[in-house]
Partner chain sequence: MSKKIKNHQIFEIYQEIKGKRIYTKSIVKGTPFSERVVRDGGVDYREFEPRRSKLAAAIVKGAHNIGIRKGDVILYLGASHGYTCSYLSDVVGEEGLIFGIDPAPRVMRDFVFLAENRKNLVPMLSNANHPEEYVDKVCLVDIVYQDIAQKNQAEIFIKNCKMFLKKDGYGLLAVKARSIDVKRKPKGIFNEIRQELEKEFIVADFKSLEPFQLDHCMIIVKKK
Amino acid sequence: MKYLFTSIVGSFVFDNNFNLVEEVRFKKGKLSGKSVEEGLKKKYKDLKKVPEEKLGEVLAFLKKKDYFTQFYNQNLVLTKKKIKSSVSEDLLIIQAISNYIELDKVCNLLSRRLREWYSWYLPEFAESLEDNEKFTELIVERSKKDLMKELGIEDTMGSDLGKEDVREMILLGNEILSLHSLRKKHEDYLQKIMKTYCPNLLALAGVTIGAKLFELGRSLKHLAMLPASTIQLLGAEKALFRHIKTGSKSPKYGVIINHPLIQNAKKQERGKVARSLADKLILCIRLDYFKGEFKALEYKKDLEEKFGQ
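Could you show the structure of that chain by itself, in the form predicted together with its partner chain?
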């Protein structure tokens, strides 16, 4: 009786006492040896797979300097191939949403600086408008005089800066506007990619919450394996572990707090809404992962009826 063992290095035939009978070494880049195996099977008739308790002897045989470079080369090629094929929609969504969140932060930071800066020039206008994006748009488009006319004032506390000083502010404003437009493009892109990849989740959770769930859950597969209670608390890990360790109050929701259903609920009911929303979300995620039908709108209707909106 003889044993056959195929490794990444080559195919080997051993006899009963695990002495080598024949070996066929693979060339670089050739990773499976089905044809070689079949050839050997024809040559030796009573070939058997190596039983598990005897694997050690085969592996000990392979531990020779002779094979080391081949182990290195073959595994390197294989690993590179695997890394190449590991790029998926999950990754793209995670990168896009991460940048989306970062752009949010940067926009806020720069807008605050612009507001502060512009307040030395025309404080009345900076005070009157809350929305950052609109504020930036207006100061880039219109001059100080126009804005003063709009506000209905004749004199201002701001000093009369020279043209060059104002230009710097306008340049910063343009930069902020382009960041805002990039953010919007990211959102459209996410919408597009999620519509094909996870339509149910998109319909129930919306773009940002859905994508944030991806960021925290790493992938659709991993998300689909999670229980609903974990989905409910994704993004509230700090509070949860504080609760486990010190016995403080448990958190009610993680990133799903921004969902309109929770935002519009009464304060006493929020935890309840979060729980049922998480239940429906996990159903949606599993429908998407196992390529089920489109049911998200039904769930949404259920929830809205249940919580009276």
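Complement to the form predicted together with its partner chain: the form predicted on its own:
Below: the lone chain, stripped of partners and molecules.
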């Protein structure tokens, strides 16, 4: 009776006393020994796999220093392959939405600085428009006179700054607009990848809410294993822990608060809408993970009819 054992180093044939009869070492980078095993089985007709109770003896044999270098090289190849195959759509979505959120913060921070700066030049306009992106576009594209004419004023409290001073504000405005453009490109990219990977979640939650759920859940698989109540509260962990610790009011929703169904609902009904939305979202996530049919629009219609939207 002969016994066969295969590891990342190679395939080994042992006799009844577990003395080595033959070994076939793998070349660097080759991790599968199916073809080698088939050849050895043809050569040794009575070949069987090593029984579990004898694995200790085989592994002790492979501890010889002669195999160390090959073990190291093969493990290095295996690790590289594992790292390479670990990059999934989950990670791509998480990276894109994380950068999207960071860009949003940077845009808001710089826009606040630009408003304060521009208010020394034309304070009336700085206070007339809330939309940061639109505000930035207008001060970049139009002169002070044009903006004053649009506001219907002939005189301003702002200082008469020189061209060099105004140019610095315009430079900042152009950089802010380029960041807005990059953020939009990230949103388009997320739309594209999520349409293929999780179409149900995208259709019901929208691109930003869906991607934020990915960021918090870390993967579609993990999200699919969560109950609807957890999906409802993802993003509200601090408020939840504060409720548990101090007995303060418990949160009703996390990142899904920005969903149109919740935003358009009456304040006293938002908790109910959030629960129903979370129920449908978890169904969408599980349909996407288990490669089910597309039913998001049906769920969305049911929710809109239920809450009169």
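Please read all numbers here as calculations on a predicted model, not as lab measurements. Only the largest set of C-alpha atoms that superpose within 1.5 Å between the two forms is called the rigid core. Positions refer to the first chain, counted from 1.
- Each of S85, E53, K245, E164 except one sits more than 12 positions from any hinge; the exception, lying at the hinge between rigid parts between the two forms, is S85.
- Of the two rigid parts, the smaller turns 12 degrees against the larger between the two forms, judged by C-alpha superposition.
- We note a C-alpha movement of 5.4 Å at K49 between the two forms, with the rigid core held in register.
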